[in-house]
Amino acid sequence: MSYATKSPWVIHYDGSSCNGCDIEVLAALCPGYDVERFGIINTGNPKHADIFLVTGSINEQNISVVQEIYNQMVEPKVVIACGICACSAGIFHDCYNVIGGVDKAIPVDVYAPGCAVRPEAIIDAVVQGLAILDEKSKALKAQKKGA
C-alpha cells in the first residue's frame, strides 16, 4: 500500500514566530479548507506522525525540542518548513539567539514560503510531502529486502 492511499498524520510545532503561520495551519484544518476531507489527520504524538510541519525559526531554546520530535518520528517521515521564518529565519534572521531556518536543526524535505504561508500552500506542501513519503517508503522496503 502506498502512502498516497493512506491517511497521513501530521504533527505541528511552532518554533519562534509571530504565530501568523500557526493561524494559517489552523485555517487549513478548519471547515474553510478542511484538509481532513483528504484524510490528513493532526496528531500530538510524534510516534504517530508521518509529516512534521514546523513554523517559525530555530533558536537556542527550541533546537533540541525540534530534534527530539524529529527523532521520535518513525521512518519514513517528511519535514515541511511552513513560512519564511521556518525556511530561512525570515524577519528574525538577525536576532541574537536565532540559529536560522528548520534546516539548521533537521533535514527538510519541502519548503512552503510565505509571510504568512497561505493554507493553499500548506496543502500543496503536504501533497508534495506525500510523494516524498511514498518514495522513502519504497526505498525502505527495498533496503529491507536487500539486507
The other form holds:
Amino acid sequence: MSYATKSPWVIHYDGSSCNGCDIEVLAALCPGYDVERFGIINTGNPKHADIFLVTGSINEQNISVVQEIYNQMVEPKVVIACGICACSAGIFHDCYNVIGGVDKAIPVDVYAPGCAVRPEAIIDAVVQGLAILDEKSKALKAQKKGA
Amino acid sequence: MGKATIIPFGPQHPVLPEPLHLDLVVEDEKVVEAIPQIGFVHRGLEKLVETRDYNQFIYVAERICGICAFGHSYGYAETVERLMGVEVPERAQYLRVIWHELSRVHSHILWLGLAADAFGYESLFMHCWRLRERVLDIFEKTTGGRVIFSVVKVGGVVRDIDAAQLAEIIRVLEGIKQDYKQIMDAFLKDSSVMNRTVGVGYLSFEDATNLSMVGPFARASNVPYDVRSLGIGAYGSLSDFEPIVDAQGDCYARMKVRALEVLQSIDIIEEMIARIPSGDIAVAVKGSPADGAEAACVVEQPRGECYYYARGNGSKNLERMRMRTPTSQNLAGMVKALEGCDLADVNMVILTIDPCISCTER
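Form predicted on its own done; form predicted together with the partner chain now:
Full assembly next; the chain just shown is listed first.
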C-alpha cells in the first residue's frame, strides 16, 4: 500500500489482558511512537471507530461486551487481536475461566502477536488493517452499485 | 432532593483504561452510592500452580499485571525462596530493588498521565508518557523487554547489570529528574488542576484505617504505612526511609503523594547503585518445597501492599498460591470516596485510587 486513503479511528477494549498490551496500545498512540500524527485517534465510541483493537482473551463475562462493541461498529470495520492472549489466549490457554482468543467471539482480520505486543507490531498490524479496510470499503461500494 | 437514578458506568468507557463496571446511584448530580461489579478480567491463574512447577509459575506470576509485572515476579520469587529456605545473593537483592523501583517510577508517571487525561489536560498526558518511554528504554537495555521482563528466577536474577549500564541508568535518571520536576510543578501548582482535585473524593483517616486501605491511597489519608519501611531484602540497607504521607485525603493529596514518590524512588535507585556489592547473581535451587511448608511475603507494589502466600506439597508443584493485591483492598475505599461526589468527578475519583483490575481479578 503506497498511501492511506483515510486516517482510521481506533477503539480499544481490554478483554482479560494483564494491562501489558493495553499500555503498549496507548504507548503506540503517545509520543515515542506517535501514530496520532497520522490522524489515528483513540475513540471511546464504537460508532466512530474503524479499527477495533482487542487485547486479552475472551471469557464468559466479557464475550458479550466484545460482541456488543463489534456489532455497534459501522461497516467497514477491521478487528485486530493485539498480543498473544488475544490471538490464542497464550500462557492462560488452560485457565478455567478462559475461552480462548478473540476469534472465538468475533471475526479477526489481523493478528499481532507478542507478550507484551510491541508498539511496532501494533503499528504494523494497523497498516495491514488499513489495506483490509480499503478492500472492505470497495466491496461495500460494489455491492451497493449492484443492488 | 431529586429521584434516585441508576447510571451504568463501564466496562467499556472512554476514561476507563480497564474494564470495571459501576452502577452509580445518583440523585440530581450527586452520587449517593456506587455498586461495583467485577469479573471481566478473571482468568483463574492461581489454579495454574497445579499444572506449572514452581520455576515455571514465575512467568505466570509476572503476567498478573503488566504494569507491576516486575513486582509480582519479585514477590512470588521471594515467597518461594522463603518456602524452600533459599538465601539469595546480596547483589541479586539489590538488582531486584533497582528494577522494582524503576517499575514504580514508570508506573507512577503512567498514572500521572492518565490522571491528566481524566481532568482533560491532554498535553500533560502526552508529556508524562513521553517521559515514561525513557524509563522503558532502561528496561529494554537491561532486560530486553519493555513490559514483561522475565528477569527474576527463584534463587536470584537471570541477568546482571554491569557497571557501565549502572552509570548509564544514573545519567538517564538525572535527565528524567530535571524534566520531571517541570511536569510535577504543572500537577501540583497549576490552578486548573487544583480546581479539579482539591477537596474531591475525600477519604478520612478513620475510613482509610477501618477499610484497611493500602499504598498511596492510604498514605494520602495520613496512614504512614509502607512495606518498604519494614526493610525486607535490600531495602534494609537504605540509610533512611520515611513513607510519604499527606493529611488532606482528597484527589489532590493522592496525586501529590504519587508525584513525590517518583523522586523518592529515584533517590532509592541512586543509593542502591552507589552501594551495590559485587558477587553472584543467583544460587542454584534444587529439590521441591516440603509437604505442608508455608511461607508468606509482602511487597510494596506501586499501588500498595501486595501479600503473597504459598504452601508446598512435596512435589515440584505448589499446593496453593495466593495473592492479595492492592486494588482489591482499595476498591472498598473507592466506593466510600465516591459517595457524595459530583457525577462529573467520578472518573477522577476512580483514577486516583490507581485501580489495577487485572491484579484484582487475576
